[in-house]
Amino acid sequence: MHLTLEFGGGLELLCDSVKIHNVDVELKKGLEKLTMKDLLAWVRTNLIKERPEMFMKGDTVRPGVLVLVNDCDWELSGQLETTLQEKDVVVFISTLHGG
């Protein structure tokens, strides 16, 4: 399923500070759908090069993530359960910032 995915407000840095990805992620066999826990998964392995633990906390992004797929907010949608489409676009912006 091919998915555009975006990263901001410093995420960028865990992948090389690449803030657009464009990717191909293949379902897990037996799925007919890929939800967002699957696609976090995936980006976990693939996509963060380093530190981890900024991005995630167990399956889900860690608290100050904001996750939107299509432009909506991601709490809207269902979450980790939410199924994705071809094409989507989803977004992950840290909303939490050193002073």
Given for the second form:
Amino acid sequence: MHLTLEFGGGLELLCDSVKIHNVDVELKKGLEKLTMKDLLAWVRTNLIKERPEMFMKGDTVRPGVLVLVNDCDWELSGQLETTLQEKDVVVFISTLHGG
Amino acid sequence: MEEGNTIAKRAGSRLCCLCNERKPALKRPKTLEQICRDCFYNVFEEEIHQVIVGNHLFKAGERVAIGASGGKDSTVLAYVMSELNRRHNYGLDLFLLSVDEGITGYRDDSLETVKRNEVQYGLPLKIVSYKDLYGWTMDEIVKVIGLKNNCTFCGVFRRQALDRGAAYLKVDKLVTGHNADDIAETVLLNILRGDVARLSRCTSITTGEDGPIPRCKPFKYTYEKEIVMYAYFKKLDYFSTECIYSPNAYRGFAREFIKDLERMRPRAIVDIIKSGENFRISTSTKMPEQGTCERCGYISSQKWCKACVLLEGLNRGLPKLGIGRSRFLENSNDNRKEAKRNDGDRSIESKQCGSLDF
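Now show me the form predicted in complex with its partner chain; what you just gave was the form predicted on its own.
Now the complete complex, all chains and molecules, led by this one.
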């Protein structure tokens, strides 16, 4: 599944300072859907090059990291249960820095 | 059937709670309402306007400096203040005031953002630097004192630096972008440290009215999440890297805790602030008296203000001066007297509020 992932608020530093990633995520065998939970695990393995604890805590994002799917708060679509579709844009923004 | 449900769930089977017309874009932590982008802009701006008016933060004709670091809070603050000033005719003269602590790889980059903000929002900018005011950059200070306690230096110096900048600009007030999350963290920090004096002051929306320049926090009830969402949707230009020295700050623990609490129950943040606002200090508690610093005249509850003590320590190669319990301040004549007085009081209960340092 082709997705566009964006990292902001300092998170890009964990991915070689690249803000926008166009990725191709393989779905798990037998499943037709990709959930945010699956995507997060994939991102941690494939895109996060350092300090994964800054991005994730357990199964979900670290508290203080906002997630938007197609410019909508993921709290509206079920957080980790949100299902993703082809060409979706997922944005991760960290709020954990000085103002 | 399954697919239909999934699509409905994805799109959000509801419409915006407020306008009932558009698709919701976010869930407000304060109220758990699901609202669309346009309604979000409206409630965000309107709530801040109500905070400003309801707390009588400004008077028409005042000159106001906005503490601007180039970060998310101060950039959104500058944007919203300009907008509300225009829309509601506050009649204010707004300025941007920035502090250069001399932290390479952090402050030099964020100052570029403020310079862009100056142009984008049309607000005149003044930058004050630690090097000019104190003769030391934070990088130089950290080289001398190490990675612990450097936030103490920076915070103390910054407060004074802002006052100096504000005096230079001849402004009547200073506004800072401290948001609800920050204030909840501060309440918690002060509880954790037993700092009763600060606990009694830290939830005030306006502080320092008896000092050189009063300061206020229009974002006192505004959630950090909403500030970031606002900046994201409006595509506001801000700088977002953590200060390189911050991982060692004690505040980090309070922040981590607050974020976990927010996840469980988002209202915890405003509720902590409400608790803080309603604390009353027991009449039997000994509180520090506010006077002035003997060395520089700045407001202080001790003989010398904190900035002077810290600076003295730096200049005399005694980096621990001002860090730790007050009986360490033994090296100058004035401080020796204070140390003798304190030596008799061995127990914690008899220590004056606010004199315990970490």
